[in-house]
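Only one chain is shown below, in structure tokens, and it's the form predicted alone.
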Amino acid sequence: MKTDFLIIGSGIAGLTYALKVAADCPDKTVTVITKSQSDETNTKYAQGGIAGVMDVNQDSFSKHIEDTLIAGDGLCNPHIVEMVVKEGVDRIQEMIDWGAQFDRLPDGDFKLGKEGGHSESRILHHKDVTGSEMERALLEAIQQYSNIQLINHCFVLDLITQHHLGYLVTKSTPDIECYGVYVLNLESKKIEKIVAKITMLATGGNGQVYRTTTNPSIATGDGVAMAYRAKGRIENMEFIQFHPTALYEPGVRGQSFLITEAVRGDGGILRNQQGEAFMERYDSRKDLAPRDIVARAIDNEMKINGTEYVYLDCTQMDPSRFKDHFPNIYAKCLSIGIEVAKDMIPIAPAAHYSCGGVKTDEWGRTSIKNLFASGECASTTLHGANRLASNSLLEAMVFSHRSYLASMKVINTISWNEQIPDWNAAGTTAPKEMILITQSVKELKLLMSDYVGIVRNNERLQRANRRLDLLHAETEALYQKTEVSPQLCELRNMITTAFLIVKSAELRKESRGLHFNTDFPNRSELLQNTIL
């Protein structure tokens, strides 16, 4: 199969890019592939909203920029922050034009929320299902373009580069080029190749490398792992954001139900087992401190009290307002016997967002020619050491737009590579036991949660590295002799992503933002990114 534009991922980053290139190039083919259903994305599960300076009388670009820089703990690129904040307003308007409905006041103005780290109310939202609403609007919008093809259940195995043509490719190889991808068609069970002039990585996050995460099951770090195998540059993977308030349900592992930060913005209070509002002991901003501070505070309270959760107290909030603003959360709590007007909500931090990823420039270009990246799989230097709440959807829209602009300048200079060989599966056989894969996944999640979580130290990181080495060796041996499957390939990608997180954490000899190492409890004066 040949296509002009290939987009891997159907979340906000991928669909925004697809819409723009399709509109500007009606004579060119645009192919969007996703390994699950088209709406099963990290975007879909974004509750809180999207940050933007929509009320210049109460807010300003300078305030949003300053809030982002403070949250990023010194590692944000100020130029990128200013660019995203200022360009983001136009991108939000585009989303509205595509049909996204954000909550408004009776007079028609946006009903803006406030979240941790923000100095003003600037969060546009649709109840507590903002991401789902934006995903709906985007999927409807792409139906208008006959040159966009959306393919579900198509698992990407590898990016195609000169390596597949028989050349030695290393990190120092100049002008590595991406020619497309090999995919496993989950319906036909066949391995196919898609040759593309331009490829966009929009594969989302990697939360599934942890035992408990707010991410869906698809978030296995595929894009980052594929780019790393293709010798692309990866950056700042140690900065894994743990959302402070995921619903605690005894015995539930995997994807946890998210309690959006907007609940605390509306007055929710964190309390420990004794009922104490403890955040005032950790930060003057109390419950609305940046996420890294709140997550570490909760982690410390749980360790002090020997418990697996603390509470989010919403009993003092207006019940009707809560039900109107957070209907999804209200219904979920009620389904497990929690009446938010009377009962406190048990919560615990869960892996939520990767601030690092495939290194890009300000136009979304990666270190591999004709390969772009946008969204959570990318490291744009907007977030630095800690993402400010509700900046992620904004970042995805801005960088997908800028990737589109950069793509338009080169698309007519690129030809399809006609020399791509078929996938070589010689010597492989059907897997004999799935337990070899499922057990390795459990081991991976356990070691990452226990050794590379909210608080780390050198010994834990060393142990994680040794165990990852063993998992890697076992999995690669299985990969060489076994027919590929989504489960095996996801395990491979998760091991690679976990290795990058651990390696980056070992390289950072300080505590900064989301990375807290008890052996290096202080910040260094040397500001640097960890690039692998």
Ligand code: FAD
Second form
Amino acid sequence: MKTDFLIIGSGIAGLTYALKVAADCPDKTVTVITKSQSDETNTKYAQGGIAGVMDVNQDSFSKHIEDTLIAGDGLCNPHIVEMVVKEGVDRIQEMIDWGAQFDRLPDGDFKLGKEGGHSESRILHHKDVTGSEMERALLEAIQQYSNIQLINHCFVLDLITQHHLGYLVTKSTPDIECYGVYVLNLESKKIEKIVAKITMLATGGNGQVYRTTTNPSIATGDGVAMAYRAKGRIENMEFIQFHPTALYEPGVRGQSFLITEAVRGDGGILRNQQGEAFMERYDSRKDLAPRDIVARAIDNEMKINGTEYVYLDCTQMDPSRFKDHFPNIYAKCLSIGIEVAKDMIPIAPAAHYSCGGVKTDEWGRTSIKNLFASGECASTTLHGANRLASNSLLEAMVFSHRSYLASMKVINTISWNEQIPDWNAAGTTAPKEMILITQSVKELKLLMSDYVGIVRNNERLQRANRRLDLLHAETEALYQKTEVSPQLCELRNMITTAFLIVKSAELRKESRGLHFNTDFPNRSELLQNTIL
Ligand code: FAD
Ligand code: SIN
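Let's compare: the form predicted alone is above, so bring in the form predicted together with this ligand.
Below: every chain and molecule of the assembly, starting with the one above.
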């Protein structure tokens, strides 16, 4: 198959880019592929909303910029921050034009929420299901373009570069080029190649590398792992954001249900098991301090008290207001016997967001020619060492727009590469037992949660490294002799992602933002990104 634009991922980053290139190039083909159903994305689960300065009389760009820089703990690129904050307003308007509804007050103004690290209420939202509303609007909008083809259940295995044409490609090879991808069609079970002029990586996050995460099962770091295998530059992977308040449900595996930070913005208070509102002991901003600080404080309280959770107390909030703003959370809590007006909600931090990823410039261009990246898989230097709440959806829209502008400049200069060989599956046989994969996934999640979680130290990182080496060796051996499956490829990608997180964490000889190493508890004077 050949396509002009190939987009891997159907979340906010992929679909925003698809809509723009399709509208501007009606004579060109735009192909969006996703490994699951089209709406099964991190985007769909976004709750709190999208941050934006919609009224400069109530708020200001400089405040949003300042809040982002403070949260990022010295590592944000101020130029990128200013660009995203200012350009974000037009992007939000586009989202509204595509049909997304954000809650409004009776006078028509936006009903703005507040989240940790924000000095003003500036979060546009749709109740507590903002992401699902945006995903709905985007999926509906792409239907208007006959030149967009959306293919579900199609697992991208690898990016195609000169390596597949028989050339030696290393990190120092100049002008590595992307010619498209190999995919495993999950319906036909065949491996196919898709040759593209421009490829957009919009594969989302990697929360599934951890045992407890707010991310759905698709978030296995595939895009970053593929880009790394293709010798692309990867940046800042140590900055894994743990959301402070995921619902604690003993026995529940996979995705944890999120209790949006907007609940604390509306008055929810964190309490330990003695009922103490402990955040005032940690930060003057208390429950609305940036996420790294709140998550670390909760982790500390749990460790001191030997408990697996603390509480989010909403009993003092107006129950009808709570039900109106957070109907999904209200219903979820009720379904497990928690009446938020009377009962405190048990919560614990969970892996939530990857601040690092495939390194891009301000136009979404990666170090690999004709390969763009946007959304959670990208590292744009907006977030620095810790993302400010609700800046992620904004970043995805701004960088997909900029990638579109940059793509328009080059698309007519690129030809399809006609020499791509078929996938070589020689010597592989059907897997004999899935336990070899499922057990390794369990081990990986456990070691990442126990050794590379909210608090790290040198010995834990070394242990994680050694265990990852073994998992890597075993999985590569299995990969060489086994027919590819999504389970095996996801395991391989998660091991690569975990390795990148650990390696970056080892390189950072300080504590900053989301990376806290007890052997280097202070910040260093040196401001640098970790690039692998
Ligand atoms: P996703 O939306 O995750 O899309 C990834 C796509 O890539 C999927 O279609 C997937 O199938 C596809 N894909 C991945 N690998 C492959 C492969 N190998 N082959 C083919 N397809 C592949 N951010 C905010 O700004 N505000 C919020 O309120 C907010 N709330 C959140 C709440 C939750 C519970 C979570 C999990 C995240 C939240 N975030 C929030 C973060 C934000 O939702 C994500 O960062 C953002 O949606 C990522 O969008 P994306 O387009 O980059 O990726
Ligand atoms: C939340 O609603 O708390 C999540 C917001 C975010 O991750 O930006």
